[in-house]
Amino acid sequence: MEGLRLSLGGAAGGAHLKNISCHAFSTLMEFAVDARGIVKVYEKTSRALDGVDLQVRPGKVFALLGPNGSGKTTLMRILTTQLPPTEGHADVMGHDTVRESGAIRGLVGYVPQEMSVWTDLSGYENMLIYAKIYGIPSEARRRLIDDSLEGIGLSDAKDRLVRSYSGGMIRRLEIATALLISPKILFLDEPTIGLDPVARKAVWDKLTSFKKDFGTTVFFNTHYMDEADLYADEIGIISRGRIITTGTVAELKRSVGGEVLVLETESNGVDAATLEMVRGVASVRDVALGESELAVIADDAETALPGVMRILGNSGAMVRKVSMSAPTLDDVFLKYAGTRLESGGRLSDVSRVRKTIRRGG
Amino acid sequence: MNPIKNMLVMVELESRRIRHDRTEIYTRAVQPVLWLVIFGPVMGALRAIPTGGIAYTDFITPGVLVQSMSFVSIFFGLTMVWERESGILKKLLVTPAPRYSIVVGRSMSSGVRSVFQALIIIPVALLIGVRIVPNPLYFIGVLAVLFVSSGGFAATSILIASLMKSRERFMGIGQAIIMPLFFASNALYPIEMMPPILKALSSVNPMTYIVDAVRSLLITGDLAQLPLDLAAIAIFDVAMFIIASASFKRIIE
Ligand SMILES: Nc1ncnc2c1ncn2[C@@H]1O[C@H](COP(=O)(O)OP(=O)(O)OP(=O)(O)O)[C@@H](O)[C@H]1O
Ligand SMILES: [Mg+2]
């Protein structure tokens, strides 16, 4: 594999030198992604990113977690040199995304959120076209593509039109294409959106093993909490165009506190004064108010519960249901962003993806 | 990565797509065939248009070929709009291929479709008795002119696409551009017949030069004007490539 990559550099001519210097650079490089004060305004009015500062260390799996419309895709498109930021600047693998976009494009693998394959070509042909665009020499091409297709379990389907693939197969094909050049950093925009659990696992198994073999930095967007929880070394939470907090999963959960009490209440039954009183109950560390629920973070939830219930009862708020749990990322999200993340069902994702695929066919 | 090689990959992409699905080529051939089979003989029977001794259907065959080429290429821009809505364009933008090579490569690849289209229309023309210059080199010249001109129109459509936000609007605009160009050219009648204003318009109409080039290579065999025609086509292509590449930013956002 190493020998092959060297010959790739040779075929790409000038890219050879750049690769070497970048290699030397990456050992010194502090951050794989280093974004400072990124603002993006679409069409002069819509402020999709509102001052993003974000650092990702090389070799990590980083998850950018945020609800629909929070700016995840916009940030990724800026980092992958598709769009210039309105303000601020970002370095990816030590190169500026605007001035040195060419150098970055030779190093990144990218899977966009929307379907990005030609449905009227076979899986093999899709990879062949990209292999040619990347200038992979013809002697190596066939083997490399066949091996990649084998690796993601698409060997049997490789000569079928992509139109006949399932959503999971398409996603795996896209990931295989992105891995074709053994990228130094991989950008995945909602890599498993709309996939069933089995397909999601298959995608992540492939990514994890690739990551292990090559030490690639992985940057992925998601609004699936469990995915960030399971696969990310570090997580950034984005809401309304701002990074609200970053850290490892454990750090973030610890920052929420010991245990979480979730009280489902009648909407707007809880006012600010009541909230303050709940905050005063013994062992309560923090309180967050969602749309129709109150999350109470306490060192010992069982001790806190009676006091909280009494205060809510006095204020006239109706409590319909109480649950108790260790903090999840969703609680982290509620604490920092003030809303729940997983509100819109996955069904809408599925139909969105299906629609995209149908349109392609 | 060599931009020329890049453009060839785009051409290969289009050829492979056509190999898998040719329905669009057949359905798009219906209209030009109707022009040849019905409009040509009916107008020709009137003998109203002085064509310099050429049968009328023979006279309009180049025009019909060029019209079909321009439709194919203009609607090819629609593919780009679809690719913008899907992730294809985003992914292409993150490859080392320079942006202008994506624009020029995708434009040139519409030429593949145009040539296939011509290879369906020309046999029909032969079948109804149109006589073409019996020289294979000239014939290859015809296909080359159609291929190259196609790129200019496809770039025009990429330019329009970058100004449009919806595909529906785009369809209307495509029609609204080609038909005037078609009628303000020498496709259906010689320039000498036109009123002065139309004459002036047709002299800056790229379609006029393309039709003239195809006519001289396919029907008359008189190549006196060919260098001028080819120069005009080259200018049209290069100008549209530059403008389309410059406006490409808007498609991306
Ligand atoms: N091309 C565009 N033109 C104008 N506005 C845009 C464009 N792309 C995104 N936006 C707006 O910018 C905001 C952020 O969008 P973005 O796609 O980055 O969010 P996201 O977090 O990726 O959301 P999702 O989970 O739906 O993919 C949204 O309000 C969106 O409407
Ligand atoms: Mg998104």
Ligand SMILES: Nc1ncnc2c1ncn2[C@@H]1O[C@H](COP(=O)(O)OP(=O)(O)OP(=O)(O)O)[C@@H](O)[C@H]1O
Contents of the next structure:
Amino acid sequence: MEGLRLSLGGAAGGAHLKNISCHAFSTLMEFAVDARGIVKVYEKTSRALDGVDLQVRPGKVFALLGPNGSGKTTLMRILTTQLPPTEGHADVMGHDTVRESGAIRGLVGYVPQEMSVWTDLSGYENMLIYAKIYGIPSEARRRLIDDSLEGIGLSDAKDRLVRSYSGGMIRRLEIATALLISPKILFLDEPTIGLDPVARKAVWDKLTSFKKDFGTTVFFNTHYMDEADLYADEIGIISRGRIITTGTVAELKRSVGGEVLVLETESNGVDAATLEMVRGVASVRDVALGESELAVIADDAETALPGVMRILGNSGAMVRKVSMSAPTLDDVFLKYAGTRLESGGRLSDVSRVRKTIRRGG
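For comparison with the form predicted in complex with the named molecule, kindly provide the form predicted on its own.
FYI, this one's just the chain on its own, none of its partners or other molecules.
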């Protein structure tokens, strides 16, 4: 099976951990994740992470946003002890990811991007395999599995082969297996990628309920800005292997400031000299150029618009459409990463794989 989840969970893991309050556990440490100067180099030349510093407080939902190839998955694999860093140091729930990897695996749940369940087995059989991997005692397995499947809304489908599940059902099953041990921290790599809005909401309803009940820290990567906006307590933006900024959604939106003008342009219509002239327009605070649009942050968008249009016209840039809005998380990402967060290619790949699975191919 491609992408088998790392065996995270200690001996006799599971619901006996439910009797230990995650809230109480969290008070023993300042950070659930504490990464300092993390560098990861592949094959001596490819620098996937370039000095990552990141702290996540216990009991929070943290979203890591970044373009493809920015280092999100590499960082998550280091934090879940699957990869050692080339340089730097990371603690997860107070344990060193290299020297105390075993302790971390007893506290962590992890759901990768790749398929992590067997499609030729039933939902219940998949859960039973993971219960054994996690070391859950035999007398507790059926009860825990039934409770988990009921909580994730899969009780009626537990005896069906997973290849007959929808994409949303498969993802919920994968998350249910990770929750079997009631982890202190849950890592989710693109938890709802390729799912329709209804399925995405069902997944997040379960995650939100679990976090509320157990105080679990949730660390997730996503391409969906609305998902980060709705569910994350704090957000980090990563680009080219470095954390550019972190903060709450409100803080990051305030950091953009003012109003946002978005001008859709021809892809080659705005050069560096034109950008500098736009920055000099009265009321303009900042500009960011995407592949086919120019975002202008201004104290007063209506005041800035005529001057911006005049400069673009004089430079020969073709403007197809203009819109105004208050700052969004998309604008935050554009400001700090210098590009929009694109997910089309990855979404297509995931959707194609899930359709193939449902056909039994």
